[in-house]
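The data below hold one chain only, encoded as structure tokens and taken in the form predicted on its own.
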Amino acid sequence: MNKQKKIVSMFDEIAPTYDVANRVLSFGVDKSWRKKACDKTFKIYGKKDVDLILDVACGTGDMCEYWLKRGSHNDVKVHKVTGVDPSVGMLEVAKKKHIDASFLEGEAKNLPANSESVDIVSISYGLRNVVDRVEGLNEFNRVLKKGGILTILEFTKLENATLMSKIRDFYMKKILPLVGGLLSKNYEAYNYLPNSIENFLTREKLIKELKEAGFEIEFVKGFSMDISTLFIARKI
């Protein structure tokens, strides 16, 4: 089994408890990160009529629901939201939520969308799980309309160690695997998650890759002591 298939299989296994684990492990603060990401994206895009939002690595559909809710909050008419994920287990959970969105099986590097057909592409805490990341970023660029927006929420690797980063790392490496493992009965999965952050890019390196993929950086902001980082980029 290759690395990407192994990651997908892992998410299939933890799908039934994924939402509960997320809320517990983030103390619910991830909800505010998602709201801020949606609100800032709509403001930067500047259009009140949005044909299609494509949420990649949509998991259990959380971000799809936020796009719809925050669109209404920002007086933006969102005509269609589609969630894409390679994990059938995650998609099954998403579909049971009865969100007004479509859910399709697919990978970041091969999206089920026509070229230049999407207004906004988003990926929340899934980019570090995309093995062929450069291909994925190029694919995001392909499906976006000219001037379309890419919104990324991710846990990035910190360049320099600080007191707060040490506290973050302790929580991620020691507490998260224990609590996540207890909730999901899958300790391997929740050991993988902090390791995936450690092996991921720094903020600066991800910005560089985005530029190389044909994006112009519009906004970058860290949340909660830089635990999470929001990147908003526009297709040139």
Ligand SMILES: C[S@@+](CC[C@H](N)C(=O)[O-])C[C@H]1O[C@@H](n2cnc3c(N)ncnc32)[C@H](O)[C@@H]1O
Contents of the next structure:
Amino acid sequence: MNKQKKIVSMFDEIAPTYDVANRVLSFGVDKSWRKKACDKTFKIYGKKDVDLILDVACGTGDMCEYWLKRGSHNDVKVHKVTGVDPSVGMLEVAKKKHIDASFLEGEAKNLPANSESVDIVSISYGLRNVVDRVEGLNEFNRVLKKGGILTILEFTKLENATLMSKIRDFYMKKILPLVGGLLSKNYEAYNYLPNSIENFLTREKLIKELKEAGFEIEFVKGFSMDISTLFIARKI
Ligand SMILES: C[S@@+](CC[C@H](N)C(=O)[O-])C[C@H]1O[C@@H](n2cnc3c(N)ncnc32)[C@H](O)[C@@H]1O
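For comparison with the form predicted on its own, please write out the form predicted together with the named molecule.
Every chain and every other molecule in the complex is listed next, the one we just looked at coming first.
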């Protein structure tokens, strides 16, 4: 099995316990990170009518739900939200939640969307799992309308070892695999998480890749002492 298939099959396995593990492991703080990502994106995009939001690596559909909720809150008419993910297991959980969104099987590098048809592409805690990341970023650019927005929430690799980064690393490497493993009965999957962050990009390197893929950076902000970072970029 190739690396990408292994990652997807791991998400298939943990899908039934994914939401519970997420809430426990983030102490529910991920909700505020998602909310802030949606609100800031709507503010930067500035349009009150949004035809299509495509949430890539949608998993169990949390971000799709937030786009709809925060759209109403921000007085933005969101006509359609579509979640895309290659994991059938994660999509099954998403579909059972009765979110007012469509869910499609698909990969970041080959999205089921026409060129220049999407207002906002989002990917939350998914980009680390996309093996062909550069192809993925180019694909996001292809489907976005000119001036459209790419919103990324991600755990990036921390450049310098500060006290905070050491605490985060201790939590991610020691506590999280244990608790996530207990909840999901899949210790391998929750060991994968800290390793995937370690092998991912720093903030600066991701910004460079975004620019190379044809985006200009609108906003970058770390949340909760830089545990999670929000990137908002615009298709030039
Ligand atoms: C950590 S989960 C994040 C799910 C969701 N976005 C959230 O915020 O909870 C990562 C997701 O990335 C998906 N994924 C893995 N490889 C992918 C790829 N090449 N393209 C798109 N999604 C992918 C997995 O199936 C999984 O659902």
